[in-house]
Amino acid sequence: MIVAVFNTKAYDRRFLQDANRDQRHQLLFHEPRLNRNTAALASGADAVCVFVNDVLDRATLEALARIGISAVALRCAGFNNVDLAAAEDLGLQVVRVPAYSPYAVAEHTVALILTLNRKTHRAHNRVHEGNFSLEGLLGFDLHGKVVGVIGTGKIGAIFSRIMTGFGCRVLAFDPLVNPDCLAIGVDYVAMEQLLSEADIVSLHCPLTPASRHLIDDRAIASMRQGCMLINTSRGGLIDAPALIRGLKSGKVGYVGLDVYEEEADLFFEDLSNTVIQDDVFARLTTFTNVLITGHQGFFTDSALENIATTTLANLTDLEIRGCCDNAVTTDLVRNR
């Protein structure tokens, strides 16, 4: 199969071409992201690869479809950016990578609640700088905090096992309760009640119309008094001028974020010589008590492997079968 590889920096170059010795598609690498002014890059191809700012609205689709491309392999667990029905409508079959590594993404969560708790991260500059003042960097004990699991799929049952080992009380908020978590003494309760005892709330939720701005000036409200709020999910989660009030009033009283609503203009490229327009985005950066990581969760070794093998694996089942057990319909979205 011939594929069009939109969105890619040399080590997904690497790691698809290390993959593909064993499938054997024709990878065609593009540096631009796609969408409906891209579209015609993937002339001659039979399928287009993306990531997770590629545009599939449905002018870039109907785009695609009218050069004849037949597949969409997501590089991604994540579909918000696929306008799905238009893709069953115009015959696109669309694939994903369920489950590259929950452990990366997991662990990246921790990563960024234990920065933000002791703040190893203004240490490590002021060490450097000959200032060893330990003003400023008081820390609290982990060990029989409470923390919120929003939505307990892979990475969220994973990261949720983690922070018991930590000591924690766990709740956790998912309509479909996950036997794993019950087993390791996860409790379930509802999002009020989740959001009011919680000091640390963690999203590992998709998004989806419905979970949109989850976390809004209203949920902000019901959080506890200088509650910590990290999210390595999904931007649109989070109302980002809410939760700039939230930190403002002190409500919020940490932020660890991977991902951001808007980061397709920011994110994966070296902007340091130029001025960011996005003033919500800079207004974020002004707080110390806000980390931010530009959607590095998933980038391990481990993951990048898996994904690369998930991917061009799926490709060769459409190729071959004509179906692909990872495909991403309307009945999925529906039914999650």
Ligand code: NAI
Second form
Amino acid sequence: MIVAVFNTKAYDRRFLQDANRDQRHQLLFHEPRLNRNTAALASGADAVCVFVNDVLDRATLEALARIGISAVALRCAGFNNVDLAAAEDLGLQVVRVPAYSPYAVAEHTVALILTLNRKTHRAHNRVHEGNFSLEGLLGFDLHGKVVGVIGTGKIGAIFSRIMTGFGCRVLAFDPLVNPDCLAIGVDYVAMEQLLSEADIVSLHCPLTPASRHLIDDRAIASMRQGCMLINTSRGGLIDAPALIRGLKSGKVGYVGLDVYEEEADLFFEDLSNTVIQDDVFARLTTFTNVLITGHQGFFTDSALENIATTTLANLTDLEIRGCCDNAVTTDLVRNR
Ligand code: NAI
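Mind pulling up the form predicted together with the ligand next to the form predicted on its own we just looked at?
Everything in the complex follows now, all chains and molecules, and the chain you saw is the first one.
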């Protein structure tokens, strides 16, 4: 297939070109993100390949269909940026990479927890300046703490296993019970109980209309005083202004974010010479008990290899079989 690959960085090109040695698609790399204004760059291609922050709304999909694109290959697991109903109306097939390294995201979640707790980022800066004071660096033992996991799919289950290894008690909320989690002693409870008992709450569910702003003023009010909140899933799960209110009042004691609702205007680019216009994001960066990374949970060599291999295999499936086991449909969303 001729594939217009949008939103590419040097690392995307490297891993996709390596994986394509076995697949032989024609890859045309484009730096811009895909949206209704850039869709024309895909002229002459059969498929587009996109990432989390490309915008595949109805207008973009209509523009793609008009120039003969028949498939959208997401090089990520989440698909909240695609209007699936529009894709189906237009006969565009959508495929994704359902799992590339759940370990990468689960381990990054643990990195955020350990850094926030033991303040190693602050300690590192202090030591570099010859400041060996321990004031302000007090942490807590993870052993014996209660961790609340919202969403126990692939990533949530691995994260739960790691936290039981630290000697934590794990409470979970998920409409689907994962037998692997039950087997390691995870207790499934109602959301209210999880929020009121957990010392650390970590989000591992997808962003859907039902889960948008799952963490809002009400949820924050029911959390333990000073609890830690971690989000490595999708930014829209948290109402950021409500989170700021929770931080200012001290109700929320620590926040670790790898995702942010309005991240499309910020993440994956070097903006160090510009003024950040997003006042909510800017306020979040002023708290010393907030640690933000720019959507790098997935960013390991194993994950990039798996993403590239599966993305190209998905396109080969569509080309040869006309269908793909990793297709994303509106039925998949309804059944979540
Ligand atoms: P998964 O599909 O294996 O598991 C998601 C789980 O969430 C399922 O068990 C589902 O039943 C549950 N769920 C759905 N709605 C829920 C709700 N309202 N409340 C509680 N649970 C709910 O997904 P996986 O692979 O574990 O990924 C989880 C999320 O992690 C993805 O949706 C994606 O948004 C995010 N992600 C983030 C990455 C990063 O780089 N930071 C990379 C990859 C994924």
